[in-house]
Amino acid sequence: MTKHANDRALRFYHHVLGLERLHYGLWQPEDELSLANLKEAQKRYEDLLIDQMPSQVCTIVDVGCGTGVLLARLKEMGFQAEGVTPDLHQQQVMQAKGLGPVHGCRFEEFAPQIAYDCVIMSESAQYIPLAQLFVKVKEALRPGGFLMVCDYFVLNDVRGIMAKSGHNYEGFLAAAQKEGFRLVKSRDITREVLKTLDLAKTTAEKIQLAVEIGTEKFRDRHPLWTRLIQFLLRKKYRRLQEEKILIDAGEFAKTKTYQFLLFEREGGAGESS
């Protein structure tokens, strides 16, 4: 088993915020911004994946399976489901839940022992180099099997920090077609995920305010130390200011698209709706 470090961000979401699911979620227009509603939105997102599962599917591998909530539901429904994650914390959580088999590696390193009916990539496709993604999926998937992707993509002509996370959307579709994957279903859910960013921005602003209030006395009593600390941390602070755009819902909507995509690998009899 390949060992990889714990992802601190995922541990924060799981242990501090109490989130079992680690994806954006699907919000309804009337939902108010709250952690409780985020949890409901995340379950709704998961329901979408399950509802769109083709009837021919029995064996599934969930790539980047988080803390195993979707994996557990799939098993409860009778699917033969396995997970892939390089994150040690996630592996430990799923082992404690008895959710094996879970393969502790990156998808690029995964050595499938069977040909699965479906590969699920829920916010994990963006982390896999495009040159390797579809090649590796073909190793894991039987002819006529399905690749289910739910993730955000970068739109054409986007530059700068917003272009660094996510594959180019048109490039992703072109690569899928080139490697013999036919798009059979799609749904643009961009508008339905934006409230997660609004909630993240509101939470970040509250944390920043709490830090400012908590350090106010120190800053008043030690202005020289304060200036020295600000000088030493200036690059990190500037980077944090620049990265605020990453949780700006308006910028996300202008530069990215969040898509549910279901592909069928060539060689099967066709997907029945």
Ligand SMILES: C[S@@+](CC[C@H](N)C(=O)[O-])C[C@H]1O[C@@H](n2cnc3c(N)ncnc32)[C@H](O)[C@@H]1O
Second form
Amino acid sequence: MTKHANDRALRFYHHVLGLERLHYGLWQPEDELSLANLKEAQKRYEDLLIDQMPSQVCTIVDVGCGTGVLLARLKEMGFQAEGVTPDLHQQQVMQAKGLGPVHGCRFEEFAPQIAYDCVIMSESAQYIPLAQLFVKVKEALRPGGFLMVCDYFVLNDVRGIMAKSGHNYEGFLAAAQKEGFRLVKSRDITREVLKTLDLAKTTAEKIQLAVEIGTEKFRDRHPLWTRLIQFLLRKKYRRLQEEKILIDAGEFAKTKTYQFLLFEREGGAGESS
Ligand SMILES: C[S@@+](CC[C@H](N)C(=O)[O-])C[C@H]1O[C@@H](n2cnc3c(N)ncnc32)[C@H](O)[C@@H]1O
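Now show the form predicted together with the ligand, given that the preceding structure was the form predicted alone.
The complete assembly is shown below, putting the previous chain first.
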């Protein structure tokens, strides 16, 4: 397997928060903010992907398969499913679970050996440059095959930090059409994912409070050292303050859209041109 940098954020979710799944999840209006409910929401999201799988699909490649939870479910259901992830830690977790084949590379470098019926990108499309995404999917997918994307996208005219992650939504749909992918199903799930951000925000605030309480004695006893440390860490602190907006549900809802999208690649048998 190719060695790539481990993704620290994803390792934090997995090891510190104990999350097996690495996506936002689908919350119900009545759900209270808790880790247990996040786990349920994540499973509900996965159920949506499975429920929407077209009946003609047998072979699947899960691009950016995380720690392989969806992959394991698909295999149990009888699909011939493979994973792609560049993340070394995730590759090791998959190996330990006996989940294979797993291709240890970025999707851009993936060399498919078969033409799959379906390519899944569950919160991974945002990591793949648009210029390569559909071209590569065409290499991996048989004509008439399906591309299932579930991810957040940036709305038009959004600039700055909120535009840094996620493809532009209209640009993504236009690229799909240009490359010969017909949108056959879609569902806007923005409202249903927001509680994950609320939970992230309350957790971050609690961690900050814990650090403040934990360092209180030191700060009282060593005001000079405290000022020096604050000075040395000022840029990091400023960046953290700026990045707080990334876990603000209101900002997310104003600037992004979270979509379930199912595309069919043109050229399938029986399709009228
Ligand atoms: C947010 S996680 C989602 C994981 C999983 N699909 C899920 O829904 O829980 C993003 C995944 O995309 C993978 N990834 C990042 N860049 C990638 C790339 N260029 N090609 C393929 N996968 C990539 C990450 O390693 C990770 O597995």
